[in-house]
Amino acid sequence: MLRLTAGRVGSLVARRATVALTTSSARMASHGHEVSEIADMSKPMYWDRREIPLPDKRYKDILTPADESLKEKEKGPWGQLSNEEKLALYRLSFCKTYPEMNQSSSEWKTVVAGVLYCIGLTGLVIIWQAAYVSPPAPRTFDAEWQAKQVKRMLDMRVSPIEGFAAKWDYEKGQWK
């Protein structure tokens, strides 16, 4: 019984250490490759969107010493700025604006292109599989053998109630 225990714990100790000298950025370092980072997603983060017109954070974090001087510029009274400072001060805190954002992209004539080459090749494909794969049509297809085996139904009085013979007319010979 204490052997099995003392085997459990090693084998337990032996799997973490294991996993601790073989996460990923031990791995990446061990082969020469730089470990990207990874996002915190519960930090602020900035994007421009329409549904989010105030984002978590400002567009630019770090400051330079013209937009340091344009913040401290800010902090006075508006009438004071040019309209280029405005906008300056507005582009440090947001990357677009309204209509930037909601201007349109070409990015839709890509996916139609997509979309139509997807559906000519598939009926490519199915072209040369009628013509090359598929076998020819059985002979039940051919309106010969058909004619044949509705008259050879009527003649066997199939379904005659209210069925296919029921709706024929065997004195005059043609369908009621």
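Positions refer to the first chain, counted from 1. Given the structure is predicted, the values throughout are model-derived calculations rather than measurements. We call the rigid core whatever largest set of C-alpha positions still superposes within 1.5 Å between the two forms. Compared with the form predicted together with the partner chain:
Superposition on the rigid core between the two forms places the CA atom of residue 50 less than 2 Å from its counterpart.
Relative to the superposed core, residue 142 undergoes a C-alpha shift of no less than 2 Å between the two forms. Once you line up the core between the two forms, the Cα of residue 66 stays within less than 2 Å of where it was.
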Contents of the next structure:
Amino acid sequence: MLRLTAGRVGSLVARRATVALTTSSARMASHGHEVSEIADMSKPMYWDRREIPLPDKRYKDILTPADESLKEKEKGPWGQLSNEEKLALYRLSFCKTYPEMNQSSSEWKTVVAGVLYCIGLTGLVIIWQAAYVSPPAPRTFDAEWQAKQVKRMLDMRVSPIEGFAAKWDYEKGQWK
Amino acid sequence: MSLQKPLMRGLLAKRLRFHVPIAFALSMLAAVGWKYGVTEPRKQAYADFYKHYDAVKEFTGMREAGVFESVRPSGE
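With the form predicted alone already on screen, would you show the form predicted together with the partner chain?
Expanding to the full complex; the earlier chain stays at the top.
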């Protein structure tokens, strides 16, 4: 049977799950630490998700006698239900409404902060590497070599129409 | 507490009716902008370059600079 320590699952479900799995709960109780709610993922679960408008099961599993009587009344004509009763029936079946579910949070600020922090740490590591790890640059990076390279490119007329040599004035011997 | 019944059908058609003309217009704008901003100036640049292009003069210049292997500068 699949088990999941999920904080999202309502405590009512967890109580039923631990009642059903007495051996495992006894084993965990013997360890002496707090066990968070366990959800049996092989059974239908309740989800508050935008793309699941009708979850696989009702939200509240254990109904009080008042809830039971309300469910009985629901079997009759719905016009006889008051607005409060309709809302109570909704809350029996669902945990959050769509607006409540879609509420935005400030989590993005933490995420951006974490990302920038990691980038900063990486930057420090790279600076240290540039000083202590990288070997000396090849000779092609010297200023003298680069100047000779530019002269050779101009002699070859590299991209003479729109690119490199197009910007060099061959009569005057200088950049345009 | 009686809400209006929400729209159940034709949602994609409604979205397309709004977004497709905009997409078409922006694409056309991009194409026209590219043509007159990039390709026409480029064609003009090539035309101007080759209008007064002396191939022999360019070749001699490159040869004297010493970039060829098949012909060395005239001095050697």
